[in-house]
Amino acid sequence: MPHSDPIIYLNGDFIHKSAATMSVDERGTLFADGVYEVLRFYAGRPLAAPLHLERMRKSLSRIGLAPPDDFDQLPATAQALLEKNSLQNAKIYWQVTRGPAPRNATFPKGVPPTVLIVPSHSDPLDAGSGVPTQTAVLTPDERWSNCWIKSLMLLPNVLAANAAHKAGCDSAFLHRDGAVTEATNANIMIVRDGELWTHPADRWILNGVTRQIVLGLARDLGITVREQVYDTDQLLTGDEVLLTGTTIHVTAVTHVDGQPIRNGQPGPVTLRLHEALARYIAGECLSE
């Protein structure tokens, strides 16, 4: 179970997060001048972290931040929240930004970056439970132009992801003048005449971890894969619409807009992929 105060590092330290405090002149709070990322542990054990590592770097790089000195082992430092608070099944929250300074727009220099990873419980991914779902609402794409970059600038994620709530439903499909870019917190794939569609990895969407493995496994049981550009009509008629994302696997989206796709039920294809990717992390994270 998880602990009511977990330990959590923060620039060096392992403290209780009761006790975890930074400046009102914090870079992250004022400008959202920072990224993030979100790991998945199983049993105990990290999945795709290099792939996780690497874009972050990418992100800092993005926004001018060099990385901070502890970067390389922000796995390691993960590994020991873990163990410290008795975790074996975790989502691990990283976030590096550009430390305290003077409210100013030009970046502070000599200011050391702010780094803090939070751990929480998660449950494992059960491949016997069947495939989980999820209902949608389309919205206008209104993130600026950098998508790729994983930004804490999350408002226009947050008041969409709002939008979906107030209407009844779990997550928003963003589009940009119809063109279908991805959900507020997942990335988005189609399936019509067997194909699996998704949206290229430009800047208007962020390359999710997950996107590239499913992508990767479907390729391997032989599903063609079309990373092209779709609109929401051909969501709206695909055969099957479904999520990938490191805090929910593989989702199928039963309506969108409440149009049921697929009359309202997970897909076969949906389904291979949730199977194929159960296996996988049991094969990464599970197997001796």
Ligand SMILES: Cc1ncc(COP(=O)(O)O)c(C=O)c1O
The other form holds:
Amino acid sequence: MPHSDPIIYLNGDFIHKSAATMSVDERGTLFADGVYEVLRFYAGRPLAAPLHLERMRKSLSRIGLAPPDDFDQLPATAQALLEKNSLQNAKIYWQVTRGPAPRNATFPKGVPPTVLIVPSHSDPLDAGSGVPTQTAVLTPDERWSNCWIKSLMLLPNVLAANAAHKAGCDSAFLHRDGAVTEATNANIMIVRDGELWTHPADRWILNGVTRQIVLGLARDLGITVREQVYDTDQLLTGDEVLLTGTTIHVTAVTHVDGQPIRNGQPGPVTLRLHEALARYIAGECLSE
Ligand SMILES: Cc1ncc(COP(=O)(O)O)c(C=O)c1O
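Okay, that's the form predicted alone, but what's the structure of the form predicted in complex with the named molecule?
Next comes the full complex, and the chain you just saw is listed first.
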């Protein structure tokens, strides 16, 4: 059940969201000096928590921030939050920043990080209801060159997502001089001649947890996976285009820049991957 004033976790305390306060010197606000993760829970169980913890550890390490003392308790803390909010199917937003300090770009000494965890209801994946669909626009990737870090610095993503919204589309597909990287909140895959192509997990994309799971499922299904750079023409002439992400699972993309992808309908590989992901989630989170 959605809760109008949920219990959240802030620096060790479980408190109502409306009662939470943060310093105006918080470096997350002043400099976007922090990182985050979004984890999904199905029937009260987390999906792929170790992969999210590992990515958070790498993000923290790259920005020179030690993992907070409660780092390893994240799954238990999140589970406690779900119980306190009577949530079963939920996502949690987990943010760690360099904490409050007088405005100065250099790292402050002796300041504990700020840890914020906010849960919210999220519908479970319903394999029976068909694969969700989206439309997209192509737009230049204006982000920095460390996109593998799940940084709070999301202004380029916000601007691109807003441009997509203004164009009446669901998603912004980012490209660097024609090389397709990813969407603002998901990874992109294309299907060409039965093969699944996606940008390699280098510094230009976030290596999505769902991306990793779906590529594994594709290989299990005998689908050839090509982690290689492709361009906007190859995307537009692809047989299928799909997105993967914690919030959108496997989603078919039917139109890009107003052009239909093949016949503008979800394709067979996308459907197989959608069903495989639903089975995977059921096996991980819903079985006894
Ligand atoms: C830029 C970007 N790429 C990819 C993803 C997908 O990652 P994941 O599957 O871990 O949710 C996200 C998720 O928020 C994202 O923000």
